[in-house]
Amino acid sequence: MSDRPTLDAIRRAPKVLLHDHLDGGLRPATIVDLAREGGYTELPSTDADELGAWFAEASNSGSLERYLETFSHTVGVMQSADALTRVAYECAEDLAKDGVVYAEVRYAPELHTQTGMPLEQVVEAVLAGFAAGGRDHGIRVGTLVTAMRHQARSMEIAELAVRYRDQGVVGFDIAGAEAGYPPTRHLDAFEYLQRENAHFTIHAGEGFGLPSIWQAIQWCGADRLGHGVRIIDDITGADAPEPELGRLAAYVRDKRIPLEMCPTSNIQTGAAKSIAEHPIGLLRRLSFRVTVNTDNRLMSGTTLSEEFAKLVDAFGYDWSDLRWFTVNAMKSAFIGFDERLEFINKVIKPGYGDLV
């Protein structure tokens, strides 16, 4: 393959996308449509630019605070049916315009509920906005239920993850803060998950380091991990030829563990100092089993097809680099053998053969 890839060129490549949250990718003009239908009046702008502005602003103030206060709205006005409808099929729209063939998006059901909607109407409103978002642009959507690593409702949703996996729930996560909320503390969740064959990725190694991965891993028994970028700790002499693989990262690596990198937003949260310096170039690099995702597309300002140009422009990866992501993150998905070949098969890499 050759020819550098260009942002107009990647959009029309086939991409599959695993970590996207759906409370953090919201169009400005729909979150001022929700605000005003369901009566919600906090946001710091009815205006749909201004706002935009505002969440780009507040994202990127380096405040965690602020950070965070961004997620009140978006959820805020995500409290009925409707709404949760609208905005997964406006997802749904908007990654198929961005080429996304394939992609899993979680959401926490019991950050929906202060309406008291029960946790069954919240699944079931959001798999009815990416089916029919599904049928009418192309793509194929799964979701994740995502329980909150701070509350005590992890069984709960490891048990919905089940209930609804014959209609879309493809997997279970947690997510929240790291630092002092280990994985630990839902084992009884991932220990039900394991005895229903059901998968699951964790949150880890993003706000905390080894022992999160380690713990995620060797006691929780994680199909994939949510960002993972601290695995780069277990790593000496990044610079050399040939660096060090301590024992987890050697682990990692050989049995083949996704890691779903999300670059932009890694240098928001202080994960990364830069996309020059994110550790997604030596795990590449090393052959791990990287994957590329945008984890907040409104936070982040951003698109699955700009975090690829952003590589491209850091790395100067070619078409070839690209697939291989794309290759990964289909063999990583939560879906069945046959429909992942399919997918790389007559879709990723005739897509990519059209490109060069």
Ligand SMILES: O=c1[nH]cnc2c1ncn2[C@@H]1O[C@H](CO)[C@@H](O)[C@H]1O
Second form
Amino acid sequence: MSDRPTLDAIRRAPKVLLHDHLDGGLRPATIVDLAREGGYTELPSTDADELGAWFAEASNSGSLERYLETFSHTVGVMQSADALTRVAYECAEDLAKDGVVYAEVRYAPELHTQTGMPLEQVVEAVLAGFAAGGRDHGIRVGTLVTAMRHQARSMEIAELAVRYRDQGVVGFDIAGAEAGYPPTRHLDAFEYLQRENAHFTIHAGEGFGLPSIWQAIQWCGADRLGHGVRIIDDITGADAPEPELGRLAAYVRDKRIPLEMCPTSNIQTGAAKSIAEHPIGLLRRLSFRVTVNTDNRLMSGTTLSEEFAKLVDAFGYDWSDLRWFTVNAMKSAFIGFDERLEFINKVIKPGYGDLV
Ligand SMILES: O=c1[nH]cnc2c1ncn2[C@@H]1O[C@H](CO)[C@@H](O)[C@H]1O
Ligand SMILES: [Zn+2]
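Starting from the form predicted alone, produce the coordinates for the form predicted together with this ligand.
First the chain shown before, then all remaining chains and molecules of the complex.
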């Protein structure tokens, strides 16, 4: 069967998600509930539908900095262990219902300490939600702990990643506004993680260009790039039969450094003009290790299946392309090689077997 993948059929196919923010994926109705329970009074609306629409609209500014402002509301209602466990549980459920079989979901523990919760309690509450949600809904979820790049807590957060590595924390990340906050500000944390044989990804090449990507890889040693869209600035002749790769772009491709691409989010923050003009088209054609992700399902009003469906529309991708993205993502996951191989051979290949 080589039918054009429809949204419904894409939902049923097994998928792997590497870049999804816990505080960017809450159900609007849950935000309303948690705000009431926790006494958070700043919500722009207490009607779930209106609130969902508000997030999608407010996130369309074309600026990463303004996009990030909307997180004050989701973070604002995620300030108790119960709230964190509920949000993580529902995240696992929502992803499983979208056909995601393995996910790495990230969040910044330091943002959830407004009421004095210790970082360890934050991490344990999230892990408990994912463990229960994963068990009930048949999905494996690993977490990445994120440090905020404008803050100075990356070493503490890196230590958390190592401390909880056998309980479900599979890696580390830095996020937040990129311009003015180069990844080398956090070099000590990255060097520590490398000495601990731990994995990390870095948001780079989204709100800032090649220097950020270069630092993330060559100074900090990132295993993967969050977004990385600006790597196209190092590729010339995009429309020519054989585009030319600069040294950094060639390095990224040669080393098979995974790019966690998030098409809809990139349009909202101005990192790409439209889906049709998104660098993912060129990078897939050039066989970079591209993966497809949601970033923030609430802010982008999207799901992983919908991101794939948009790419099918824009680039005419077929099932073999979707399987390729999915295998790329599984190969790039931060769990062990044997587990990745098992997902590829026992879940992904059979899942696409009849479709391709
Ligand atoms: O696309 C993004 N680029 C940079 N930072 C982001 C993006 N999406 C979310 N966050 C930031 O990551 C924090 C932890 O999840 C969020 O609170 C938000 O500030
Ligand atoms: Zn992100």
